[in-house]
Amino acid sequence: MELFANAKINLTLDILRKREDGYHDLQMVMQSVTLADELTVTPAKGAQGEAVSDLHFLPTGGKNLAQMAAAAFRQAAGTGGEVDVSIRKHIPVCAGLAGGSADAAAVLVAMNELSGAGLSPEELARIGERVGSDVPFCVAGGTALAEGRGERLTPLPPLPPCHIVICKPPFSISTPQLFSRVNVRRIVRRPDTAGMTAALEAGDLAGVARRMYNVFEDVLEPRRLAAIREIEGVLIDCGALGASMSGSGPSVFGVFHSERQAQEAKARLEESWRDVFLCGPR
């Protein structure tokens, strides 16, 4: 079976308070979008199965994200035999984009038709609980907001027709680190949720271009930070109606009414950066 999955975006990501269990409860606005892998799952050819991709340095077997997502389905369903995971990657890894949790949700699906379980996307989201916080997200996809630890979905309105640039600079963020940084009391700017929620049900983009906002932004080692900066002045230079980092980052994303003003933006920041994207909403 050969699927696509799709990366998301935040739109907005808030940190509401740190748990007692460890994790901290987040409010984000998350959106899927047509960047995306290429996947094609079959029964497996030996008596465990394999995921395989053009990235020499991810792993293949157990740790990989789709065959994580393989053996939750399994346990879960109590259906479903191994699965070889092939895998083109288009989405960059380590990027805040969801690639890996993408890759996995895609696997629960392609398992679910293939064996035939029927299961629906709200229980295949359950089953993605066990595997990363974006995999409920990522079954879903479309438009949500997402609660808890990225696992509560509600769905939202679509985001309005647009072009989105996404940028990834060549560094990784560690995201362990970014969550010891935040504390949660001295949180000064927030997102406005609500009023990004009333743009979409607007159908206003500029509105929801303008509520954009992600508080990792504000604990981002100095050096980082003046990246994830240049990458957003060059997009609000060309023409964006907004610009921000996407869940840990580094990738950072400019959403665009003009597809011309797009595409002058993906040129000028392909000047600096090899990681650049110009795709749209899903």
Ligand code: ATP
The other form holds:
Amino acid sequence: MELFANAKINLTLDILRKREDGYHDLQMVMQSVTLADELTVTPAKGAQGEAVSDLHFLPTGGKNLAQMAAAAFRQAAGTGGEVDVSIRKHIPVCAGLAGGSADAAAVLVAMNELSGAGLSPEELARIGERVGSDVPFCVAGGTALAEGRGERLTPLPPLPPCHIVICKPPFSISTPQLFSRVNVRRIVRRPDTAGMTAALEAGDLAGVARRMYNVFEDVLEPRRLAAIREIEGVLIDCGALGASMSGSGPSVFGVFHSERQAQEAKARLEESWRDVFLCGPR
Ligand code: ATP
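Structure of the form predicted in complex with adenosine-5'-triphosphate (previous: the form predicted alone):
In what comes next, the whole complex appears, and the chain from above leads the way.
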């Protein structure tokens, strides 16, 4: 079975509180995009399923999120055999775009189909939660408000048609380190999540773009922040209606009304950065 695994961007990311269990309660407006990995899921040739990708540094066995999802499915559904998963990665890794979670979600959907288990999307999302907190959103896709660790989802009206340019600078940002730098009481600027929801309901693309904001930008190390701001600056210069960092970074995206301007932004960014993608909402 062949299928796509779509990346996500955060239209907003807010951190509400640190919980007793050490995790943070988040509030995020998430959007899936057409940038996607290509997966082939087939019954395993050997006794144990494998995950093979075109990136040599990704784990191939049970540590690949695709195989973790397959194991979680077997355990929860009590059906579905071992599967081999072949992945053509297009979503950059450790980029704040939920690439691994997207692969995991796609495997859940594939196994549900292949095994004939007939689980509902909600049931698949609950299984996905055991693999990672972004997996439930990746199962559902579209536009949603994600709360808790990201697993509590409320569907939102779709992002109006637009063009999205994503640029991933060549460094990674440690998510635990980023969380450790956040002092929830000291966050001065937060996204207007209610305003974002209202803009989506009104189909107001400019209103959405104006409200895009990610609180992690406040706690980035200065040299990382400089790179993020530089990319945001190019996107805005080229006509983006708004630009922001996705997840725990370092990917930055801009939302455009005009495809020509989005193409220009991609070309401008490619003069300085290697990983630049033009895609749309999904
Ligand atoms: P998020 O936005 O959910 O924080 P991310 O985009 O920052 O995710 P991923 O690309 O999902 O990060 O990868 C995170 C880690 O998961 C990497 O260390 C990678 O080695 C591991 N990993 C395991 N399986 C996969 C997979 N199928 N695709 C990508 N990464 C995987």
